[in-house]
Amino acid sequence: MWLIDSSIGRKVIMSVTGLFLVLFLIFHMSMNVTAIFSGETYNDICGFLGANWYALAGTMVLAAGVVLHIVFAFILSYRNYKARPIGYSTQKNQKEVELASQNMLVLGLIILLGLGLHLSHFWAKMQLPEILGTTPAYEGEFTNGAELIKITFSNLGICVGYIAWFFVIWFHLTHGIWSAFQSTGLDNKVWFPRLKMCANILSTIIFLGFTAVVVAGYLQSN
């Protein structure tokens, strides 16, 4: 399969997907802003993507995302490490190469145990309940997911290393978003710049923005 066989094909996948995932990213980060300025319509919006068919089907779309984007990510990394010259890394300008860009998979990796936390913080005292059945794993209902923000953030701890997390995605996305539009073919002397620029605009957003929900949470709680 082209997609599969071809270092374009792959590339493909792994922008796609990449890109995939931030939408996600955006809408999750507008999702949990709500809960700033009221619990209740953030408490509303946990209801409705409770454990219905639609949340249900949407969980698994996304988690099939975030499997691809792994997947081809090892691949595409594996790949380049096989066909790089001998004394490649010590050859080239280290200047010439972005941190970023050079660091994509470690950054991967920690942003994937990062989401494992998450997903034991929130998701698995949430919707997971709700899928088996049994009962909240915390003082409240299935969609009570503001009074869940704060007893979570309620450690400064957990606060501290949230927000380092988000730095990681922050770092993270900086290179793979132009990165993504760079390999479907957007890249050129006009739009590089500009896409470099927006990746790094839109990366804040996301960052400030969950970072604000985390501030907010621990300062609700204290």
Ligand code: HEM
Contents of the next structure:
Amino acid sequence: MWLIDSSIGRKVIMSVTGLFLVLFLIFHMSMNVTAIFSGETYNDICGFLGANWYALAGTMVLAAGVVLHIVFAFILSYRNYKARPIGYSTQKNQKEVELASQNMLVLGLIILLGLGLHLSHFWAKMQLPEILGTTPAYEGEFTNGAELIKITFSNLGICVGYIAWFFVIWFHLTHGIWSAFQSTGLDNKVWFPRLKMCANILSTIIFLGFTAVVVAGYLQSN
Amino acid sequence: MATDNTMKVNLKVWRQADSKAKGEFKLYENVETTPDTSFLETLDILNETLVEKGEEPIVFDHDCREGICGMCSLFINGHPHGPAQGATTCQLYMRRFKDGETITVEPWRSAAFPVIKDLMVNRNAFDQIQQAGGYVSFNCGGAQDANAIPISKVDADEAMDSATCIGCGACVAACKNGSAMLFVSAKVSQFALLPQGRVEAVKRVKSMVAKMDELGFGNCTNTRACEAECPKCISISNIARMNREFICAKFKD
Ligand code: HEM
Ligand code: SF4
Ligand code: FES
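Moving on from the form predicted on its own, kindly provide the form predicted in complex with the ligand as a structure.
Whole complex next, starting from this chain.
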């Protein structure tokens, strides 16, 4: 199967899963932003995404996307390491070479670490108990997402951690978004600067949207 | 020769007896040269003194010394083909360096380009990729009229730009993944852009990419180090074109 056993095929998997995750981030960010203005609206959206079949199916597809992206990140990185086992004593990069592009795996691993914490903060307190059928200790324990945002982000340390995490995602995406187009052949000399600009704008919007929710959560709870 | 027109440099050169030896840097101090001497000529000067002393001269690749054959290599002060952009090592002159500077010279590092001796690496892998499909097949017969197949200026120029790749391997040397995508994509593109090359385009891209993967070159992560260091300024838009050609070819299977 060429998607798995050719270098270009593996990159296609990387870019398609990556772009899928970007679409998810845009959705997630838009949904979160409603919490700044109305906790009720936010809770309504959370209500749609509980332990019902479509939310579960969506979660499964998303998890599959994350797993594929990570598995291929490791496969590609391992092969790349094998292709250049001995480094140089003096290599200097030209200014065109982005720092992010040289460090995608490290950035990805930090994202993964943050993801673990993030899931324990929210998913493990909302969708997971619903799936498991745990009885809530009080009314709205698993469904009042707006309240959970305020509780979580009342802690300044957690806020700083989250914003740092968003910054790492921003960095991953300033390279990742245009790179995904290049990897799938949807790039040329004319579109290259445009795609780079779009990647910067989109990752910045994603960063600002998520950060605004954290800041608002902190301000509203203190 | 006027004294103000001479300079001295220290050359820190990778010495390795053969492909299996461990190898190490050796420092050659106060090599006398001039700003208008080329870098390779400076190595020649150093080699002459080594031969006179009865030592093994430094082995390095070179041929045309005018930037067209792709034989010269060398990773000089952190860059393949040295600090000058858009130029090969053979076109690098000592005026690029300061008097008294220590210049580090390493062979190209990639699993697919093993060191043969000192600074010389085996780039036979590129020949194998070319043999896998980097050509157009011709049936015998009278030569065609030059303008029998009209080609737009834009396509002709683009194909010519891709065809300027001299197969030196600096792209592989620069890439942290040891990826040969820039070279292979230039070779795929120079044919893919022309009607004569379209005939075998699908077969070509599949076999050249398969050969590239088989020989142990890495995967492209779009760092653009190749494009920045390529002496012929080959653009990564060739890589996008090859990805497109390859993906379309595979979907046709
Ligand atoms: C928020 C989640 C993530 C998103 C939206 C995302 C998005 C992307 C995108 C769009 C690309 C570009 C694909 C290409 O160059 O063709 C990419 C590349 C990459 N990602 Fe992610 N990613 C995420 C998480 C991760 C994680 C958790 C890891 C690893 C453990 C990771 C590792 C990588 C690596 C190594 C690359 C470079 C692959 C290559 O160029 O060969 N990413 N990512
Ligand atoms: S693409 Fe550039 S760096 Fe790579 S082999 Fe061709 S000329 Fe050399
Ligand atoms: S020796 Fe021919 S290109 Fe440098």
